[in-house]
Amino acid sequence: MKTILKSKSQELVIDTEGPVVIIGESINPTRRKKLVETLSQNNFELAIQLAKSQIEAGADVLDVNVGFPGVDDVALLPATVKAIQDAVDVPLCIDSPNPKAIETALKAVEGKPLINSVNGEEKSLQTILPMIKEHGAAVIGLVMDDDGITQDPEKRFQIAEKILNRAIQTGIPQEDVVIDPLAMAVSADPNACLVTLETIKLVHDRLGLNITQGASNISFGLPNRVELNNAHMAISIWNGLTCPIANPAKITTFVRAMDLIRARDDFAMRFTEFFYNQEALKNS
């Protein structure tokens, strides 16, 4: 299954049979006080710096989220999207829980973005999917519904299947649906990772869709987060994860190694190129 995203002039393929695509998570005001301050003043310099640094670190797509208390995201999200697209040329993942903000951003964005997100709630399906169809975007489907978040992998799969079926009924191609199996903190629930991993496997084996997840969610509240995240990421990728949302500075080297080990990097070209590019950046 191939999900195609586009920037102003470039095309990116997320392929269930290809290398892992990294969606950079850092343009997000959560725990970034300086970003909140600058965005609240319609100052996009820091957001642009984060965009450029993530691309240098290996991000293929940039997640753009401007949500913080009191924000007028209906105005700020499209303005931020435009500022970033004026500065860099990679596909964007437009990230907001506010459908009106998503709609205004869809009108402003160039290319074909990924939208984060729709879920199995009836209101979400009825609101978000028509916008995806109208603007020809791709969409992330969160496996939660009107009953909340289930801890049963089979039920999470059923929600993923429901989202896919409703998308197809709306006229959205199946390849434009990317599933998020919901990675939850293992510190709060010892079975959290097992549920997510099994959901990934079910979606991969039965639906064949591309799969994303918040790469660092599982380690919240614990020490040595990078090592824990990478352990979970390795099994996730093996089970079918194709496009994690993550900090590329912490995950790209690991992802390149995973691609090489899985025979998705002929003659170690991408692994080696990334290593030498990073060495050059250090010495510049």
Contents of the next structure:
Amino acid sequence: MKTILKSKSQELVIDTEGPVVIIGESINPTRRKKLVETLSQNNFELAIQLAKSQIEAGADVLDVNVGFPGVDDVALLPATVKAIQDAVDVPLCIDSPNPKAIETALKAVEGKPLINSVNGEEKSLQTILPMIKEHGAAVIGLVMDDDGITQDPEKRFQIAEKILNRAIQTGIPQEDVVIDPLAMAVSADPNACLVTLETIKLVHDRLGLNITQGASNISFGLPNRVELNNAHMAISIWNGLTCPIANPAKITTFVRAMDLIRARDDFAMRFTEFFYNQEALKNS
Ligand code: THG
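Let's compare: the form predicted alone is above, so bring in the form predicted together with (6S)-5,6,7,8-tetrahydrofolate (THG).
In what comes next, the whole complex appears, and the chain from above leads the way.
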């Protein structure tokens, strides 16, 4: 399955048979006080700096989230999208729980973005999917619905299937639906990782869709987060994860290793190229 995203002038393929695609998470005000301050003043310098540094660190797509208390995201999300697209040429993942902000951002964005997100709630399906169809975007489907979040992988799979079917009925091609199995903190629930890992496997084996997830969600509240995230990432990728939302500075080397091990990087070209690029950046 190939999901194609577009920036101003470039095309990016997320391919279930190809290398892992990294969606950079850092343009997100959670835990970034300085980003809240600057964005509140319509100052996009820090957001642009985060865009550039994530691309240097290996991001293929940039998640853009401007959610913080009191924000007018209906205005700020499209403005941020425009500022970032003036500065860099990679596809965007537009991240907001507010359908009105998604709509204004869809009108402002160039190319073909990934919209983050729709879920299995009736209201979400009815508001988001028509916008995706109208603008020819791709969409992330979160596997929760009007009954909330289930801990049964088979039920999470059924919600993924429902989202896919509703998207197809709306006229959205199946390849433009990317499923998020809802990775959550393993400190709060011992089964949290097993549930999502099994959901990834079911969605991969039965639907063949591309799959994303927040790469660091599982390690909230715990030490040694990078090692914990990487152990979980290895199994997730092996089960069918194709495009994690992650901090590229912390994950790219690991992801390149996974691609090489899985015979998705002939002659270790990408693995070594990334190493030499990073060495050159260090010395520049
Ligand atoms: N699924 C989907 N979208 C998502 C998430 C998901 N969007 C938001 C979030 N989860 C992913 N994005 C972030 C952005 C920032 C941080 C984490 C996830 C973050 N993390 C570190 C922390 O928590 O301490 C700090 C920075 C770091 O260590 O690099 O700030 O699950 N569809």
